[in-house]
Amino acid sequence: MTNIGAPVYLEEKLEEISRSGRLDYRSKSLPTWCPGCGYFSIVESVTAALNRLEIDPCETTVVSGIGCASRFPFFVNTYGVHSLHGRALPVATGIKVAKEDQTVIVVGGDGDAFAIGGAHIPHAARRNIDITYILFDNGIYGLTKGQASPTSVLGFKTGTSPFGNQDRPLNPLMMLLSHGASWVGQAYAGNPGHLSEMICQAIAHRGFSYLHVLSPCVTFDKTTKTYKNLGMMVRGLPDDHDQSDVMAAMHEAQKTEQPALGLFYTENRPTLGDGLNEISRRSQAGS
């Protein structure tokens, strides 16, 4: 049955978005992901966060690697760098060091981040580079047609694992916490309101902020990380969770059967830029 009210609704929705100012942060290129992909929510949430924080698009750079998430810079009205596979973090580091006042956002998928790009994450985290890393985790290589990824669940059947994935999945939250990230949170593409709030917090944090976003692949995963399954699995962090306690954060991060949404851990400490500025000051002073 045709919903004759749909065009009116869409017009009203577009007017609402236009009035909010979010269109100022969207490019003229329309997202080209599969219909229903959770990445649409992430684009809307990032632009809403930039608008809410009143960050000038001309003072923002979005960096991506390779994969479905790598298309992201084309869809936002900021500076953008579509870099090499797994190399988004080094590129983003160079941008932030060269232009310290730039807001730098890195986007990537679970394959780009934790397979070929895995060696760069520990150093970005421990150096506390003042950038935001938004990780789109759909547990599969979507762009290359559905192979198992570093976060695919055990037993997951794909074209390259017809008898089920035999590799234990990585726990990205545990990795980032152990590597020393100064802000670690988790959100879900199926809850865009909360997602946008978490992106706001991540960008506003001074230091290396890592936001893990659970996002279904509607084309190549019909059985595991679906909207239905994730909707039943996700939960909020306990009301008494201590965001300054890294061990408490690790304890929650291990509950992968019921992934928690929210801010796991945060701390304030000097950034890479602070250290470089101190070196510059001391060298000029001759000490």
Partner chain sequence: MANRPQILTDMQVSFCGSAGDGTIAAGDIFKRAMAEAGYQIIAFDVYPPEIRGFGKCIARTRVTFDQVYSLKPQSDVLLSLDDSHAIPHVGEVRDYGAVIYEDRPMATVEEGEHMSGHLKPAQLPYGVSFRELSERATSGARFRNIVAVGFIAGLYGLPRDLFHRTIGRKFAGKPAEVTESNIAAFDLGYDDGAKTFQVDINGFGPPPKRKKSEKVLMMHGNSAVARGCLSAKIDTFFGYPITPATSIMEILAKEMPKRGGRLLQTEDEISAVAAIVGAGFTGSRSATSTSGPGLALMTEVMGLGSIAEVPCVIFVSQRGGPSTGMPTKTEQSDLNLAVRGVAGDAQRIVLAPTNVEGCFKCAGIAFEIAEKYQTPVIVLLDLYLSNRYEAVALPNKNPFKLDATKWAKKPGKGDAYQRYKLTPDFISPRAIPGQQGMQHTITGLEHNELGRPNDQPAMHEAMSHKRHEKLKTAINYPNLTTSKRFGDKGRVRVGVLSWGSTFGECLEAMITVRKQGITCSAMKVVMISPLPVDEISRFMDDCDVVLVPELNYEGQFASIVMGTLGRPVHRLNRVTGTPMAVNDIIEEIQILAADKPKRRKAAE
The other form holds:
Amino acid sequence: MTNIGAPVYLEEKLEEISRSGRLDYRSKSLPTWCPGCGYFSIVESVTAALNRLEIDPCETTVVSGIGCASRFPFFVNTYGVHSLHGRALPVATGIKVAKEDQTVIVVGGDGDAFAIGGAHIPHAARRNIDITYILFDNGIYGLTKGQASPTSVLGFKTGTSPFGNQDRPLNPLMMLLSHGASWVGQAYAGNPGHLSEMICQAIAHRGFSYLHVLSPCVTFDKTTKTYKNLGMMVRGLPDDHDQSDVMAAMHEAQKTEQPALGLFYTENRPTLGDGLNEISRRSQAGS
Amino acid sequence: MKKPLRYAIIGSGAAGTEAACQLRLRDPESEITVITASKLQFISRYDLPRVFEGVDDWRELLVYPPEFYEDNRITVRRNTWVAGVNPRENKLNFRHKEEMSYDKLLVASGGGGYMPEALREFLPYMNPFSTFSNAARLRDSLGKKGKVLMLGSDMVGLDLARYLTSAGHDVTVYANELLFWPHEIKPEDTAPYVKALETMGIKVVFGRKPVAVEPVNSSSKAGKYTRRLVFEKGKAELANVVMPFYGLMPALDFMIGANVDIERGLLVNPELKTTNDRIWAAGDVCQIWSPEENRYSFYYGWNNVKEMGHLAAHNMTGDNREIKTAQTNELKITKKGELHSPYWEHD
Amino acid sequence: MANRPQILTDMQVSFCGSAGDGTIAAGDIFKRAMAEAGYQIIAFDVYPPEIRGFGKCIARTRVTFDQVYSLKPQSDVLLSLDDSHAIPHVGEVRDYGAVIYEDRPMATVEEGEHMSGHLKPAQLPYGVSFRELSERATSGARFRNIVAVGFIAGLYGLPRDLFHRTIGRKFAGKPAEVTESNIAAFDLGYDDGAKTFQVDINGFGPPPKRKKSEKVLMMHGNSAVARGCLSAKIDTFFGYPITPATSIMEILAKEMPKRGGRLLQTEDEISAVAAIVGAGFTGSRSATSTSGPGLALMTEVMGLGSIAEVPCVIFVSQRGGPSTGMPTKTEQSDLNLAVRGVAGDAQRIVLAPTNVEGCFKCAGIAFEIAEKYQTPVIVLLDLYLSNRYEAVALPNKNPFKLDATKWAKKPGKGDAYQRYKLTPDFISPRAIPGQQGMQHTITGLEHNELGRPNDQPAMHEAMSHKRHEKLKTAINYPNLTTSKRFGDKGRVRVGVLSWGSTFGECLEAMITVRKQGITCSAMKVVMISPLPVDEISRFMDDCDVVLVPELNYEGQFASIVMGTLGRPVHRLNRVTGTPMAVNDIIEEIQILAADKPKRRKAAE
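Now that you have shown the form predicted on its own, what about the form predicted in complex with the partner chain?
Now the full complex is given, and it begins with the chain already shown.
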């Protein structure tokens, strides 16, 4: 799986994009990420997915925390909350509980999610709140100019780990599977076609969907999670992978040396909104 | 420093309270605890008839204000019943299952109204008269121009009767031979005194033996009356209240097992000490040995009772004085033809 | 007694016992019955931090004819269900008040540990056989507390059926035997009380007559907050349990779903406040409740609420601090945190009700203000106010505005919606998700009118100005009492400036010293931030000296007043974990009044 395909001509592409309606989803602000950042392709994929799913921009809210990835809401023409470091999920929970008909997408980076915001993930997952969490994992703190993150590899030398990162990286897919996320998938910024497809599925899923996107930081990580390295490491899930088998999903998630792309696990179960509606129904019946 | 002595006094009447005051004077460091079943601080029985003169608030009847007890460090455990005395450990046992240690004990629990066996079951329908609440309830039951039937009667009852008649109530005494107890009047000598009572407006009826007291519904043809007194041979009389006055009975049940001698009262020597070295007695509860008369006798009356409390306190704190009666026992008829008893006198 | 003059009821009854004695339940039945009878009620329960066991509980209820503002320093009746706990409190009973206790305990009492040995000479004892009566009524001793309530009701001649109704309601939903046993126990206690001759100098007169246009309910501060939320049609609530705020959430958890509202217990306070910011962003009326430690966690998100201009309401019930401090004790020490606890310059609106009725009003109006000024609003209570019961006359008509938002119009074609538009009233018209063509992103970054990140000097100045100035106008929000003066008008010797639950005690103190001939006014300040400086300033102009009593060590409100107005005040601070003693305030006023008044300069 590589991103090398047929040549693309700019005029044709612009024409195609303009006709597609995808521009309705783009804001007038240009992304502030470094040239070559994996996050560009994620913006593209999200807008493409919303367009494909025919979700009105005003019916969509994108929520983020703090970090490079969290600038995301400014670059799309939906409603957005650029909140606090680590707090995107609870803000999104508030939005979704208050306004069930909004499509709520949370975007964030690995530090935002698994360091400062780590306490919120299990609860969003177990409640099965119907939001989509797109996690941009570059294994580094980029906005603060290069420090170790919870997914940095062992030995990674950064500004705050000059002698090498000594903490074992987390395995986000294992965490999400064990927390009870009802849709867990993985994609790679270097494969925008697959990424777009996965984002589409994640948004379409009814319940808490977690998409882990491997995305290189071209500025502060020249050695570990680079396009070159990741491109060589990623693989597809086995053809016979059973997406309803959480044990199989965990088995695949353990293979961190060769991250698999695709849908690891999915199930259908009542969402937080379903539960709250049921409480409402029962309380009104009882009163 | 020597540990202060603990004095316990059972009874907060004239004797007990006087003893407490004297003990405080004579032993300033001591701990003094008075135990009484009453909820109120000391109110003199002689002041209770003032309820019929319009006194509505018991605080006006207190012999000493609450600050008195505070200032003199006299603890009065009210609403408290002594269930027994343990003479080996020098402890009082209270009904509420608490013990209290003492070094010296004065029993001044007084006397309760005596009630003949046959009438005891009718107690709930009779009005006693020894506390403020008795007096207030009596007043409320009587209303205006109420009717009172007194059974037996004695000088305590007659004292009340004279207040009730002067307050406009109708009092009839169903008398027996102890009408003037504790005066010892021979039956053949009673006529002038009975006449004196009638002069005072108190009706006296002899020879009718009450056998029952019953409640009646005031809304029936009984009119405003709520009690029926039934006599032998079925005759009956209606009234607002029926009151028993059959003399006093020392209140001593709790002293049984206390290793002290008891006859009718608690037996004490002329110094008011019981047969237990740490226990004294004073007031209507004790029977005092009189070497002259070679018998034990009661010393009734306000002055006697107070004197006993006084003396007991002094003897508990080192004196060895003997009691002398402090008043006469002579029943008189005044110039107006009314009865007057030294047992009606008080401070 | 016959022909007693009509009594103007003012009876404070305290039940004291251990947690296992049903002390709080006894107090609850008593106060509910009294409230139903129509009396004014103030009640406050004190209980131990432990859930089970033998910790001391005291349930105090003041029953009055006229409106009063605090508990009295002394009770008229103390009922002991456990002498070991109640004996230390016997001094709280006034002269000629009643002390009621168990006269037939099950087990032997150690010497000196029975109540009968501890009464002051002027107090009146009632030994009652609670245990035996309970056993007779129900073949068990655990209804002693109900026997005790019955005894009090019987002793003072309170209507028996009133209590039957209250007991019936309290145990509604439980098996019928539970109510029956309770009623049987109550009745035996009642009969015993009714036949007991009353010797204490106490009594209940008839209750006041109530207006038909209002319904009188007995509730505590937290339940008044919950009712205020419901009247204001709260949509969403996110919260995390913490003493003493939890009951707000518990009541709403029961009531909101019936009305279509949604409530979620979050994983922590940060999540709770972040969720109300999220919900507030969508136009939902959203709130959370917490105490000091939770508020400390919430401050960062509240800063986001301020800069992103999101309406939301935070109910805070203070307890003893710092840190975990004293969870079951009262204190007013989170004022600094509530007013100033934030990164950067962000003022917020802080309302501090002074009584239970105020809790209702502030709770409801907080949603209006949050919406109108697009900002987080803190409603600051404390344990004393949260847990104290009062009979509250609620208006039958809903007093709250259900939409106070300044809405945006859809921009013309080609124009972008400006979420943070600079306007003359400093309030930018709002749009919410779902509205077409108004998409925008709110942010915790400094931003331009569009909401795009912008840290240019002029922009930060303009936006800071806007955010602060819009709040100042909230002082004039209609139907909101920001401050109020009571007592003497015009020039006074001593002015008492007070906030929060302590105001009741200040009012009682003020009333007392005025009877002693000291000219005195008391002012309550309900809006602590922004501070209604003009009213306070005018009040201070009239006072020779100003006293600020509050339950914190440093005098946090005094510091705010002095810092904002630049005028001196006298502090009176207590940190006992209990409500301030009225007598302490009275003494302080007397001392201040005795000082020679400073000659005021003619120029002033």
